[in-house]
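Next comes just one chain, in C-alpha cells: the form predicted on its own.
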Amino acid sequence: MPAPIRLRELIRTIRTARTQAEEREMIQKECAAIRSSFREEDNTYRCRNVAKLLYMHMLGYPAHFGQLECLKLIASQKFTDKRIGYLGAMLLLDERQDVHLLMTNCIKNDLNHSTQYVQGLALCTLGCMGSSEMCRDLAGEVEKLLKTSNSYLRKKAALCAVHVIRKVPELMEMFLPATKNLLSEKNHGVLHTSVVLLTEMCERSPDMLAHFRKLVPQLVRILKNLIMSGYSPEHDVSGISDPFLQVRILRLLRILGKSDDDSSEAMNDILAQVATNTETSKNVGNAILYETVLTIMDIKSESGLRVLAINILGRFLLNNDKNIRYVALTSLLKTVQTDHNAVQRHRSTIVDCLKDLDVSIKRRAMELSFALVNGNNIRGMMKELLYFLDSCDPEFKADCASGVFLAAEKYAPSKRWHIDTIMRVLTTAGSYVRDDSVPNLIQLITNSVEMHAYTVQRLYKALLDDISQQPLVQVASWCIGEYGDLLVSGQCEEEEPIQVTEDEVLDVLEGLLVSNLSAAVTRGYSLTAIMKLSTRFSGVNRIKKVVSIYGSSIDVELQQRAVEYNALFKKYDHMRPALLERMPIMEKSASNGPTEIVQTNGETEPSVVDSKHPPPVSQPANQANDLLDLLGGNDVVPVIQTTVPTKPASAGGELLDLLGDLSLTIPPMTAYNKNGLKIDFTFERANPNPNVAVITIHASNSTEADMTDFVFQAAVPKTFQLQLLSPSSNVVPALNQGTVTQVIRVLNPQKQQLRMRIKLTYTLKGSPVQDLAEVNNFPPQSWQ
C-alpha cells in the first residue's frame, strides 16, 4: 500500500478546492484512505493519519472513528506519537463517552514518566477533559507533581488541580498542603497558575477563603515587586511587567478583601499605587486599571480610594476605544448607588456619551443618566434627555420615555413643569410610551386642580398639530371632555388664553372619531368626551346626533357606548348631569375594580383577583401537576382556585342596571356532553373591567346514579388569566334533578379568541371516571 500523503500536502490540496462540494469530495476520499489504514493496523503512519483527521475535525467534518487510534498512540513509547494521541484525545473525546475511561491507566503511567514533557502532556489532557472518575483516580499523582521542584510541571499541575477541584470539590483539601509554598516561587508561570488555583479554592469554599486571607501581605508584596521592577524582556508587555499576573492577583485580592476590614486595610496602599503608577496610553494598562477599580469597589476601601477609582472610570469615558467607554459606563452604573456624588462629577461626560454613534454605549449612557437624576439637577438632565428622546432611534424611545416619566414623577420641581415635561414626551414619542402612561397622566392632571385650564388648552393645541400620537390624543380627549367649559371660557392664567368656540371643539373630537389614525380605544375616549360635553356645552342637539350615529357602529365597544349614551338622553335625562359630572381627585393607591397588577415571569400582567375573597386554597400537588401534564406543559397558565362559591356581581354593573334592557346578551353554549354528563356555559361581562368574561358552568347528569367526587378543572393559554371559584357541590344529582354550578373568570386583555382545555373527574357507580376536552367554539361576544 502506498504511503499516505503528508498533512501539509493535504492542507494544500484542500485549499485548492473551489467549491464546498469539491472540498467534501476530497475529505471523503481521504477519510476512506485513513479508515483503510486503520483497519490494516498500520502502525507506521498512524500518527500521520490521526493528525490529518484532527485537521478535518477542525474544519467541521466527523472524525469520531479515530478515537481508538488516539488511545493506541497514547500507549506508544514514542513522544511524537504520544503528542498527537493526547491532542486527539483532547479534541475528539469528552467525559460523555465511555471510551475516555480506557486511557486512565495510560495517563497514570505517563504522570510518573521520567520525561517532564510526557508528564506535561498527561497533565494537559487530564486538565482538559478528565471526568470526575478520572480526577478521583489521578488526584494523588497531580498533588505529588504540585510539590515537585520542577517549575514546568508545577504550573501544569496547578492548572490540572483547578480542573480536579471543579469536577470533584471534596478533593480540595488534598491540595491545601501543596499550596503553602506556591507563592514563594520566582517563576511567573508557577505564580500565575498558583493564583488561579487559590482563586478557585476561595470561590468554592468559605473555609478556604478564611484560610487564605493570611496570604494577603504576600500577594501585596508580589504585586508591589511587579509594579516597581525594572524592564524585564521576558515578562514585558507594552512597557508593563507581566500584566496577566497583575490582573490575576487583583482578582484574588478582590475576593479576599470582600467583607473583611483587615484584609481591605492591608491592600489599600498597593491599590492606590497601582491606580496612580500604571501607564494608561496602552490597552494593557487600561486592563489593569479596570481590575483595580473593580477591586476597590468590591472591598471595604477608603472613601478617597473609591473617588480615585471613579475618576479612573471618568478618564475611561474620554478614551477613543469604544470598548473602554462601554466598560466605564457599565462600571459607573453599578457604583452610582453607593458613590452617587463622586459619579455626579462626571455627569457632563456621561451626557456627552448620549451622542455616541455606538448603540450599546448610547443605551448604557441613557441608563446612567437616569440614575444620576436628582432634585438638584432635574431641569438640566431632563433637558438633555428630552433632546436625546427627540433624536434617538426608535429602539430607545420606549425606555427613554418611561425613564422620563419616572424621574419627573419623583423629582418634579412644580406641577406645571411636570405636566409640560410629560406633554413634551407625548408629542415627540407618544406612540412608544407604556400603556399605563395614559391613566397615570390623567390622574396627575385630575389632582392638579389649579392647572386644569392650562392643561386642557395645551392639549387642545397639541391635538390641532398632530393626531397620530394615540396616547396624546387619548389624554387630550379625556381632558377636553372633563374641562371643555374651561377651554371655551378662556380662563387660563398660566399663559395667554385662546379663543375657541364650542363647535370648534366638537369638530376636533368628531374628526378623531372618523380619522383613520385613531385606534378603537381612542374613538371610545372621543365619544365619551363628546358625551361629557353635553353637560358642559349648550349644543346638546348636535351631540345627540353624533351619539345616535354610532349606535349602529361596526365596532361593538363603540356601539355599546353609543346605545347606552342614547338611553341616557331618552330615558334618564334627569340623571345625566350627575352621571357626567367631573371626576373627583383620584387616590393613587386605589385599586381599579377586580383587577390588580401582579408580577408574572418578570413582566407586569393583570390578574383577575377579587379582593373580597380570602386567600386561595392550594390544590393537592398531584392534581395540579396532572392538569399541567394534560394541558401540554408550558403553553398554559395555572388555575387559581378560591374557596368562596359566591356568584359574581351582575356583569352590567350599575350603569347597565340603570339602563335595564340595554345589556348585550351572550348566547349560552354546551361545552361537553358525554356519558350522561352535560356541561353548559353561560356568560356575563364583569364590571368595571370589560376585559373580564364571567363564565358560569352548569353540570347536569342524565344517568340513573349520582356522580360523586365531581371536579371540574380548566386552563387557558398564557395570554389569558383564569380564576376558578369553588363549585356549589361535588355531587351531580341523577336524572337531571339538579345541577352543579361553578364560576370561572377569564381576563382577556388582548381580545384574542378564547380557547380552553377542561378536565372532568367524577365517580359513577363506584368507578372513577376521568375525561379531557378542548373547547374552541366560544361565541364571539364572550371574548371580543
Second form
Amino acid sequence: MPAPIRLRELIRTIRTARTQAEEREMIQKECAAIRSSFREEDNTYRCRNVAKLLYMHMLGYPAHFGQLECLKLIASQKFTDKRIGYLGAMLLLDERQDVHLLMTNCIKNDLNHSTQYVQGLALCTLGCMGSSEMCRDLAGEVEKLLKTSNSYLRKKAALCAVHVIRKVPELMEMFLPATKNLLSEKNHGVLHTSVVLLTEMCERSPDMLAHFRKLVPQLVRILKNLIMSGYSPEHDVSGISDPFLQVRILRLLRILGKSDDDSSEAMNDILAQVATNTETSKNVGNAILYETVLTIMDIKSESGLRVLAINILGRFLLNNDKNIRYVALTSLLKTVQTDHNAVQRHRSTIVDCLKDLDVSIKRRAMELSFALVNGNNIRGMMKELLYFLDSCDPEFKADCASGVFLAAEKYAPSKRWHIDTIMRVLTTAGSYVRDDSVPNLIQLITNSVEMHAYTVQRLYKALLDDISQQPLVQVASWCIGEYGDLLVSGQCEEEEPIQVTEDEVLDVLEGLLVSNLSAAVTRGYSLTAIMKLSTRFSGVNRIKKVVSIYGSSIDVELQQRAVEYNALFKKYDHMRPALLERMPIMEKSASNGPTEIVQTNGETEPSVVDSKHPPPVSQPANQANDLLDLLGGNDVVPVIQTTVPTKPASAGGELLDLLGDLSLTIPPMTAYNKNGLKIDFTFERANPNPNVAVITIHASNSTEADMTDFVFQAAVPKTFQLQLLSPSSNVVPALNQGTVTQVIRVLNPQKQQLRMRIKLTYTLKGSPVQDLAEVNNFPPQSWQ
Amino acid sequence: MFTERMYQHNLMRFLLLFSRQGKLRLQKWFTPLTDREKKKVIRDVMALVLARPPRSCNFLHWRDIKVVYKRYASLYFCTGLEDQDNELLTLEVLHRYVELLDKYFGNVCELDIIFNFEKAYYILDEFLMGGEVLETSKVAVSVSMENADTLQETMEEYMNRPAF
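Mind sharing the form predicted together with its partner chain? What's above is the form predicted on its own.
What follows is the whole complex; the chain from before opens it.
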C-alpha cells in the first residue's frame, strides 16, 4: 500500500480543480483512501490522514468519520499526533456527541504529562470545548495546575478555570484558595488571565465580589506601574505598555467599584490619570480611554470625573476615525439617561453625525438624537431630524418616523407646529409610518379643535399632489369626511383659505375609490368619508349615487358599507344626522404616547347603545367599528362581554383546567369603592401560562337596595389582552348579602405594569347609574 | 446589570478568517454550536462583511452580537462579540494575531495560511483561549511555538518519517 499523499500535496491538487464538481470528485477519492487507511489501523500515517481530513472539513465536506481517529491520535505518545489529534477534537467534536467523553481520560493523563507543551494542549482543549461532565471530572487537575509556579501552565490553567466556572458555576468555590497570590505574579500572561478569572468570579457571585474588593489597591498599583513604567519591548504596543492587561484591569475595577463608595474613591486618581495621560493618536490609546470612560460612568465617581469622561466621548465624536465616532455614539447612548445635561452639550456634534456616510454611525446618531430631544431644543432638533428623514435610506425611515411622532407628541410647542410636523412626515415618508400612526394621528387631529380647518385644508392640498402614500391618504380622507364643511366654506385662519367646491371634494374622494394606488382599507375610509359629507354638504344626490353604486362592489367590505349607508338614506334617514355627527373630543388614555386600548376576540359594544330608537344591529355596529378602530378607547369600552346564551358550557371546564394549581401568593386589592358599590380583585396565576393573570372580581353592595342590571366592563392598554368571562349574576344584593363574581384573564407577555379602566353600570332604585374608573393599584406580583 | 446575567459571557464568540471570494481559511468557535448553526453563522456574517463598502467603520450588528472585522490584504479577520465588550480593543486583538502570524511565517500571506492552516490554529491557541487573551507578550507566543515545533520535529526525526 503506497504511502498516503502528503497534506500539502493534497491541498495543491484540490486547488487546481476548476469546478465544484471536479473538487468534489477529488475529495471523494481522497476520503475513500483515508477511510481504508483508517480501517487498516495504520498508526504511522494516521496523523497525516486526519490533517487532510481537517482541511477538507474546512472546505465544507463532512468529516465525522475521523472523530474516533482524533481520539486515537490524542492517546498516542507522539507529540505530532497529539497536536493534530487535539486540534481535530476541537474542530470535529463538541459536547453534544457522547464520543467526546472518551477524551476525558486522555486529557487527565496529559494534564499530568512531563512535557509542559502536552499539558498545554490538554488545558487548551479542555478550556475550549470541555463539556460540563468533563469539567466536573477534571476540575481538580486544573486547580492543581493553577497553583504551579510554571507561568506557561499557570496562565492556561487560569483560563481553563474560567471555562470550568462558566460550565459548572457550582465549582467556583474550589478555585478560591488558588487565587490568593495570583496578582503578585510578574508574568503578564498570568496576570492577564488571573484578572480574567477574578472578573468571572466577581460577576457570578456577589459574595466573591465582596471578597475581592480588597484587591482594589493592588490592582490600582499594577495599573499605575504599567502606565509609569518605561518602554518594555515585550509588551509595548505603539508606546503603550500591555494595553490588553490595562483594559482588563479597568474592567475589573469597574465591577469592583460599582455601587461601592470606598472602592470607587480608591480608584478615582488612577482613572483620572489614565484619562488625561493616555496617548490618543492611535487606536490602542483610544481603546484604553474608552474602557476608562466606561468604568468612570459605571462606578460612583465624583462629578468632575464624570464630566471628564463625557468630554472624552465628545472629543471622540470629532475624531477622524470612524470606529471611534461609532464607539462614542454607542457610549453616549448608554449614558444619556443618567448624565443628560452633560451629553446635551455635545448635541450639535451628534446631530452632525446624522450626515455621516457610514450606516452604523447614522443609526446610532439617530437614536441618540431622539434621546436628546426636549422641550427646549424641539424646534431645532426636529428640523434636523426631518431633514434626515427626507434623505435617509429606507431602512431608517420607519424608525425615524415613529421617533418624530413620539417626540412631537411629547414636546410640541404648539398644536399648529405639531400638525405641520405630522404633515411633513406623512408627505415625505408616508409609506413607512407604522400602522398605528393613523388612528393616533386622527385622535390628535380631533382633539386640536381650533386647527381643524387648517388641518383639513393642508391634507386636501397634499391629496391633490399625491395619493400613493396610504397612511396620508387615510388620515386625509377621514379629515375631509369630518371637516369637509370647513373646507368648502373657506374658514381657515392659519393660512390663506383655498377655494374649493363640494363637487371638487367629492371628485377627490371618488378618485381614491377607483384608483389602483388605494389599498382596500383606504377605499373604506374614502367611502365612509363620502357618506359623512352627506350631512355636511348641501347636495346629497351625488353621494347617494356613489353609495348605491358601491352596493354591488366586489369588495365585500365596501359592499357591506355601501348597503348599510344606502339603508341609512332610505329607511333610517331620520337617524343620519345624529349618526354622522362630528366626533367628540377623545380623552387621551395615557400621557406618554400611544397606548391604545384594544379589544380582543368577542363582540364589541356599539357606542350607540344609549340611543332611544331600536338600532338595526349591523349598521351602527359597523359605524361603531370604525369608531372603535380609530378611537382607541374611553367612552366606548371595548371588551369581551360573553353573555350567558353565547357562552358554551364547556368553557367552565376549560377554565378549571387552566387554573390548575392555585398558588394564592398575590394579595387581593380593592379596585373600586364608591356610592356603596365595592369591587375587590383577587388574583391567581394561570397554569401553565405564567404570563396570564387570572383576576376574580367580587362586587358587593352596601346600600339598602339591590343593584340590578349590573354590568362590569374592563379595558387594558395595548400590550395586554383581556378576556372577561360570564358573571355569576346581574344583581348585586343589598346590604352586603352576597357578591357578584366574574373572572378576568389578562395576558401580559411583556410583563408591563398592569393598568385597567373599568366601567360599571347598574340600576339602583329605578335610576341608571354609570361610572368609569382607573385601576392603578395592582400589586407588583400580579404582573411581574 | 452584570450580576443578573445568566448566559455565558465570552469576550468572543467566534473568530473567522475568509477571503474576498468567500472562502473560509480558519474557523474558531468559542461557544458550542451545531454544525448547521456554524454554517449559518459563517454564511450570514460573510455575506454582511463582504457587502460592506470600503472605508466603512469596522463594526456592524448582527442578531444580538457585534461583529468586528478588519481586512488584511486578501483576508478578512472577523470576530463576533458580546454587547459588553470593547470593540476598539478587539481590533487590537485581531491586529496582534496578524502580527504573530507575520512573525512566524515571515511576511505572511494568504497562501501561508492555506498551506499551513494547522500552524495558524496552533498560534491562535497560544494567543487566545476560550475567547480571552491568553498571552499578551508577542515574544512569549513566538517562543512557545518554536519550542513546540522543535518538539515535533525531534520526535519525527527520531522516527525517521516526514512530518506529514
